[in-house]
Every structure is written in C-alpha cells, then in structure tokens.
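This document starts with one chain, in the form predicted alone, laid out as structure tokens.
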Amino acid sequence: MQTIANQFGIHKALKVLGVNSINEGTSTGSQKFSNGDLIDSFSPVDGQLIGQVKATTKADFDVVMEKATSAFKTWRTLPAPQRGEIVRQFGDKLREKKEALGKLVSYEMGKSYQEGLGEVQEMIDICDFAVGLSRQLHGLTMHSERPGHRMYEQYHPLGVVGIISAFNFPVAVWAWNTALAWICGDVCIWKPSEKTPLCGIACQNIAAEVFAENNLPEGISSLINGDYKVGEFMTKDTRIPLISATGSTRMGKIVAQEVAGRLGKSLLELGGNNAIIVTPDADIKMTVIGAVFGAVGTCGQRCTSTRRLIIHESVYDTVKTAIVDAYKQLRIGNPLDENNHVGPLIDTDAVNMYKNALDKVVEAGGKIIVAGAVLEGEGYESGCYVKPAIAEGKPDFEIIQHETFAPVLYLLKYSGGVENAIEIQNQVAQGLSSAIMTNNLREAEHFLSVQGSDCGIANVNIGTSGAEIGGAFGGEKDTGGGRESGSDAWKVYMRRQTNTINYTTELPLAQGIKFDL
C-alpha cells in the first residue's frame, strides 16, 4: 500500500528543500552545527517519523551570537533598497519551491495543503511588501524654536532581533518578523516550534541559498531549535534588545517579564478568543461560511480562529440550524487530500485539550448539540483527528473565557441592542480578532467605535480568521499587544533618533535659557 508521503510526493518536496533525515538544527547560513539531543518531528496526518533535528546547545548558540552580532556591522551598512533587493530574491526563491514548502506545511503541521500554499504566499507576499518598504524608512522634519537650527529624526537597526514562532503557521509568521527586520538593517536568529522544525530548516536553507548567492556574511539569518530551555538563550541574552515571541498567553508572560527585567524590547503575539456577533440584519448565508471557515479551518488551531458565535435571540434558531447543518457537510481527513475541509490536530496533547473543554462545557451546564470525537480506523492512525464541535453555553462559563486550541465552538445568545453584544464579546481577557455580521450601518459604526470591540483587529461582514499582509496584525490585553506584518510595524525593529544641527555660529539654549560665559 502506498504511503501517503509517497503518494504525495513529500519526499521530492523534502529533497527541494534540502532536508534529509537526520538534520543539523543549528544554522548561521550555510555553516550547519549542532551538538544537542536528536528531536523527533512526527507528522500529525499520518504518525510517520519525518526527519529528526538536533538540537542547539548553549555553545551553540554562542557560535551564532558570534556570526550574527558580526554580521550585523557589515548589514547594518548596506543601504535599505539594497537590502531589499536581497529580500526580493528571497520572495523569488519562495516562489520557486512554494509547492514544495507549502507541502512540507501541509505534512508536518497538519494544516490543509491549501492552507499551506496560501501561508507561502503570505510570506511571497511580505517580501514584495518589505521590498517596497526598503525605499520608505521615513523619520520626520521638525521645526527648531533656535533660529538657524534643523531638527529630524531618523530610524537605525535595534541589531540583533530573536523570533520565537509556534506550530501553527510555521513559516509565515518568521518571514513577517525577518522580511521587514531584515529592511531594516536587523539580523534575525529564529526559533522555530519543536513540532515543526523541518519548516524551520527549509527556510533556513532558502533563507542561505539566497545569502551566498550574494557573497553576504553568515548570521543575517541564524536558525537554533530545542524546547523552551533553548528559548531562554534569546529572553536571557542583552545582546538581543528585541524578542518577537508568538504562542500561549502563558508563554508570553514568561517571556515579557524576562526581557523587561534586561530593559529589552518584546513583541508577542499571543492567544486570541475570538468572537462574531450576529445581529438581526445579519446576512445568513455569508454569516454561516465566515463562522464555518474560523472555527474548523486549520482545526481551530489559528489565533484568529471563531471561538465564540454571539447571536442575537431574534436570529439564533435560524443561524443554529444553518450552522449545524454546514458541519453535516465537513469532511475530515489527510489535509493532503484536497477533497477534505479539515486535518489532524498537531498532536495527541492538543486532542486531551479538545476533550476536556467539552467536558468542562457539560459540566458548566451546556450543552453539545454538534458531538465531537476523537477519530479512529483507516486513516486516522496518528490518533489527532477529531470532529469539530458545537455546544451551546453562557458566556460566563469559565471555559467559555479561556482559549481552547481546537474546533469547538459556542453558541452564545444575546438580546436587545448590539451594545449587549459587544459587551459579551469584550469580557474575556483576550483581544485579538473580532467581527460582525450585519447589514446596519449604525451597528457596523458603532462595533468599530471607541465604544466598540476592544481588539486589534475588528471586521464587517467577513470572518475572525485570515488576514491581510498591508494592515498591521496583532491585539490587546492578554493578546500582548503587539504588531506585526504591514502598516508601521517596521518601526519596532529600529531605534529611533533625534537629531539637531546648529550651522550657526552661535549656540542659543532651547527654551530661552541663557548661559553666558
């Protein structure tokens, strides 16, 4: 019987990539080291071994300190356009090997194949952004109270910048942080999630291809791997003034309070519990694919994923039936396979996860009116498929208030005015996506008013999930407030400045203050 690695093609697209079965996990270019215990990648489609990493020990890591903090003074040096023409030819070899990547995606991490393709493309699509980008790294120009004074401001590169990224978009969310840290003059050392390091090492690869090609230095791009422990080296080391760090709210906190205490810079990205109110004016039928699509799609695995469906009483049987209904029709299967709507969990840790939330429903007094599962037989023998759920709750139920990494939705109902609504959706402790569904101006205005959704991102008749490269992404409160990708996000990576020339003869004191000597 053939595999299904075999069947799609997996290890030509491995071969592409340049990953093979025992891989080197330490990484400053094309110089490859590692000295640390072998990590497993498992595919959650499957259950099959992949390939297996090493993983980077501490003298490892000061290696690529070394090359990535020298590397910086020769980078810092080229001219922005000039660097982004480097990122230019990074985008053309993500191009070059998209189906190959977006394969490897699709295997390791579980998402569909299509998802794949499309997180390769958001990172074609950053490099076209930086790239443009290059050429506007603007400061401003101020006028000077002192006559024949001129005052600016201008941004240079923070350095080195550390990038800790999770399981669930494997590639995409580094190329946002490195595509535009890179413009910026920054060299980037890379974390990537130990669930997912063959992702880490393709792009590392694609990442040195394009380096040596262009007779740079090693350390622009690192690559270290391991466990939280590994983590530390970057959070612990003053020579890092920036962390982007993307994960649990848990795992954000760690990593804030470490950085803090060293006076560095953290940028996190962290859990969402993302809600769609649904009010009287509602298009249905867009409103029951825009749910569908944010809970199930990536198995709710995505920070933007639909946890919470806020439904106005006058509607709730009419969206309730509509949406059960939708997942009568979802498919459940090999992500490989085209055919099916939704993949395997990441691993057996994350289907516990999904049974005890709809435990806790229950015992909250919910109710399950779409049952999940976890999935057994031919084709399920990774043991992470599961069934996406649907239970009706309260919003006031705890489990209702935490995230939950998995396909279960709650149906939450609301009465009166969309204020009501809005005050439902506000009341968790997260603040990362957010949306509503209607066909009321007044409604729309007044969710997207300071009165409105308290999240980073707040949409209009389109779904919590999926995001555009041009708007800066990220949320608030236990989101961790940061700001990735498009808009001025590129400001994070650089240290601004404030300059002053006097092309007098003179030195008046601001403010009027005379010093006569």
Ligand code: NAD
Given for the second form:
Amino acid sequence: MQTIANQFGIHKALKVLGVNSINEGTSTGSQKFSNGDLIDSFSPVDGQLIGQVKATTKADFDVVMEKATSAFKTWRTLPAPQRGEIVRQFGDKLREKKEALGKLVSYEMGKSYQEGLGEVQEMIDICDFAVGLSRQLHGLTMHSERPGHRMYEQYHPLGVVGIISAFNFPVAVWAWNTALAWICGDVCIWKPSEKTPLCGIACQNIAAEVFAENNLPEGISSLINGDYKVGEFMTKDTRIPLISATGSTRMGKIVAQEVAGRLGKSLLELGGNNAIIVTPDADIKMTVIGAVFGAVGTCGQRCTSTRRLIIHESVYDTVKTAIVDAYKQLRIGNPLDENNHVGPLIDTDAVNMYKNALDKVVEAGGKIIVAGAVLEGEGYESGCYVKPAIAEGKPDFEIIQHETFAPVLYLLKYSGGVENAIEIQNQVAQGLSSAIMTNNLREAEHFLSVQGSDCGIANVNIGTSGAEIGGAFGGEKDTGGGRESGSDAWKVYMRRQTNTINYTTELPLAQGIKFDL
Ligand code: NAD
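Return one more block: the form predicted in complex with nicotinamide-adenine-dinucleotide, after the form predicted alone shown previously.
The next block holds the full complex; its first chain is the one shown before.
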C-alpha cells in the first residue's frame, strides 16, 4: 500500500533537507554532536515515526555556549551590511528549499501544505526585511547642553540570544528572531519544540551551509534539542542576555521569572484568546470567511486563532446560521492533500484538551451547536483528527476565559453599543489579536481608540489570524508584552549606548555644576 510519506514526497524532502532517521540534536554549525536520549518525532498526519533526534546534555550545551561566545567576537565586528549579505544568502537558500521545508512542516506539525509553504515564505520575507534593516540600525543625535559637546546614541549587539519556540510555528518564529538578531550582530542558540525537532534540524542545516560557504566560524547559529529542562540551560545561564520565548502563558511565567531573577531580558510571545466583534454593520460574507478561517485554520492551533465571536443580537441568528452552514462544508483529513481544509491536532494530549473544553462548556451551561468528535477509521489512524466545533456560551465561563489550542469556537451575544462588545473582548487575561467587522467608521475608530481593544493586534474588516512580517508582532497582558518581526522590533536585540564627546579644552559639568580645583 502507498504510504502518505511516499505519495507526497516526504522522503525526498527529508533528503533535500539533510534530515536522517537518527539526527544529532546539538550543532554549532557544521559540527554536530549529542550525548542525550533520543526524541521520537511522530507525524500527526499518519502516526508514523518520521525520525529521531538525540537530545542535548548539559555538557553538550557547555560546548555550544563556548562556541557561541567565541563566534560573537568575530560576528560583531563584521559591518552590519555584510551581516545583511549573509542573511540575504540564507533567504536565497530558503527559496531553493521552500517546497521541501514546507512539506516537512506540514508532515511533522500537521498544518496544511499551503500553510507550510506560507511559513517558509514568512522566513524569506523576514530575511528580505532584515537585509534592508542591516543598513538602517539608526540611533539619534541630540544637542548637548554644554558648549563644544556632541551627544548621540548608538546600538550595539547584545551577545548570545537564546530562542525557545513552540510547535505550531516550527520554523518561522526561529527565523523572525534570528534574521533580526544576526543583522544586529548577535549569535543565536535555538531550542525548537520537542514536538517538532526535525524542523529544527532542517533549518540548522540550511543556516550551517551558508555560514560554512562564507568561512564564518562555528557558533553563529547553534541548535540544541530537548524538553523544558534543556530550555532551562538557557534561561538560567547568565551568559545569555536575551531569551526570546514563544509558547504557552504557563511557560512564559516560569521563563520570565527565571530570566528576571538574573536580570536578563526576555521577549515573550505567549498564548492568545482572540475575538472578532461582529457589529450590526458587518459585511456578513466577509465575517464568515474571516471567522471560519480564523477558527479552523491550522486546526485552531495558531496563537492568533479566532476563539470567540462577539456578535450583536440584531445579526446573531444570521451570522450563526451562516457559520454553521460553512462548517458543514469543511473537509478534514491529510493536510498534504490540498483538497482538505483541516488537518490533525499535534498529538493525543491536544485531542484530550479539545474534548475537555467541550465538556466544560456544557457543564457551565453552554450549548454545543456544531458537535465535536474525534475521527476514526481510514485516514484518521493517528488519532489526532477532530471535528471543528462551535458552542454558545457566556463570556465569563471559565473555559471561555482560557485558550484551548484546538478548533473550538465560542459564540457570544452582545446588545447595545460597540463599547459593550469591547468590554467582553477585553475581559480575558490574554491580549494578542482582535478584530472588528463593521462598515461603520465610528465603531471602527472606537475599537482602535484608547477605549478600544487592549490587544497588541487590532484589525478592522479582517480576521484575527495571521500577520504580516512588516508590523511588530505580539500581545499584551498574559500574552507577554513582547514584539517580534517588523517595525522597530530589532531594538530588543541590541543594547543602547549614549555617547557624549567633548571637543573643547574645558571640562564643563552638566546642569551648570561647578567643581573648581
Ligand atoms: P509550550 O509552552 O508547551 O512550549 C513552548 C516551548 O517552551 C517548547 O520549546 C518547550 O520545550 C519550552 N518550555 C516549556 N517550559 C519551559 C521552561 N520551564 N523553561 C524553558 N523552556 C520551556 O507551548 P506549545 O504547546 O509548544 O505551543 C502552544 C502555545 O504557544 C500556545 O499557547 C500558543 O498561543 C503559543 N504561541 C504563541 C505565539 C505568539 O507569538 N504569541 C506564537 C506561537 C505559539
């Protein structure tokens, strides 16, 4: 029988990416080594073992730290535009391997092939952005209050940046961090999710090729692998001034405290509980497309997935009927097959969390209007395929206040003005992405005003899901407050220095203070 891996060219993709059946999970570039236990990577698509990765031990990590610290001394002295040239070459290599990497992302993580390709495209886009930025790491010039003095600010690299990433964006989040950190003059150590270790191996191989081709030292890009204990090697290490961590709020709170305890910096990209407000003036067709893609895309496993629809009572029934109808057309199955809309959840633990959320909403007095189910039979052997579900409930139900990383959409009703909908939206602990569907300018502007959405991302007439790399990405409150990717997010990866230069023969003190000797 033809397996999915054969049918969809997975073996060929693994070969192109240099991913083997057993892989060294620790690497400083072309050098690879590992002394830890094996981590299995099973595909949620068909439940098959794709490959294994040897975890990083503390001794392995110490070698990585040594190489990274030493590489920083070389890398930081390369002019930023030359570092940009390396990132340009890295972007080109990603273009060459886009199909293979997109396929691995889809097979190892379970998102659709189109979304896998989209993730690699985001990597390419951030490289292009970083190349331009490498000539624009500008500081300010100020007027000194002292005669014959000049004052300005400049940015220097931080050193070794530690990156911890989540399973759901197994390649793009690393690139968002590294492309910027590299042009800033930092070197990076990455610990990918233990649920998607092969994506980490593939990316590191691509980066290592570029650094080797340019005769650059080991340690500018390093990879470590393992669970939270390996993550802790980095969060506890005072030689790492910045930890960029993407994942659950639970993880973020632990990492934040650990890093703050040693006065390091952390950049946190944590969970969301994103809502779309649907006002009486919404375009219903656009609303349905935005809400359905937002709720079921990546099987509800995006940090920006739509979890709550806050619908005005006057259009509630119309919107509800249209969305329930749209759900009837969803095709669930192998995400490499482009005819399907919804792939699997990452693993059976996630399936249990999905089932638990549906039980909890009913216990709280909610009503399931599109029933969930765990799918069985041919094509669903991994046990990770579920039916996207919809429930009606009240905004303050405990389960609705939480992020369930699965395709469960809650419909909530509001009456009165848009301010009531905004209050419901802002009532949750998370503050990542938000949206309003309206053709009413006053409502849209109110939503974007100081009394409006409290999220890091607030959209008008598009959904909550996804973002472009040009804008700063991140959220407030329990989402962690970090900003990655575009805009001036690069400043997080650098330290600011204020310089005052006296070009006179006098030494006047600031604020007119006299100190005569
Ligand atoms: P997770 O928190 O379980 O794991 C994320 C990463 O943190 C993994 O690499 C894990 O090994 C590591 N980790 C866990 N505990 C740690 C500790 N104590 N010290 C150091 N490292 C530790 O998250 P997940 O299940 O992989 O991903 C899903 C979550 O990520 C969701 O909550 C989602 O919203 C969030 N997410 C947020 C963003 C964003 O940009 N805001 C993007 C993607 C995912």
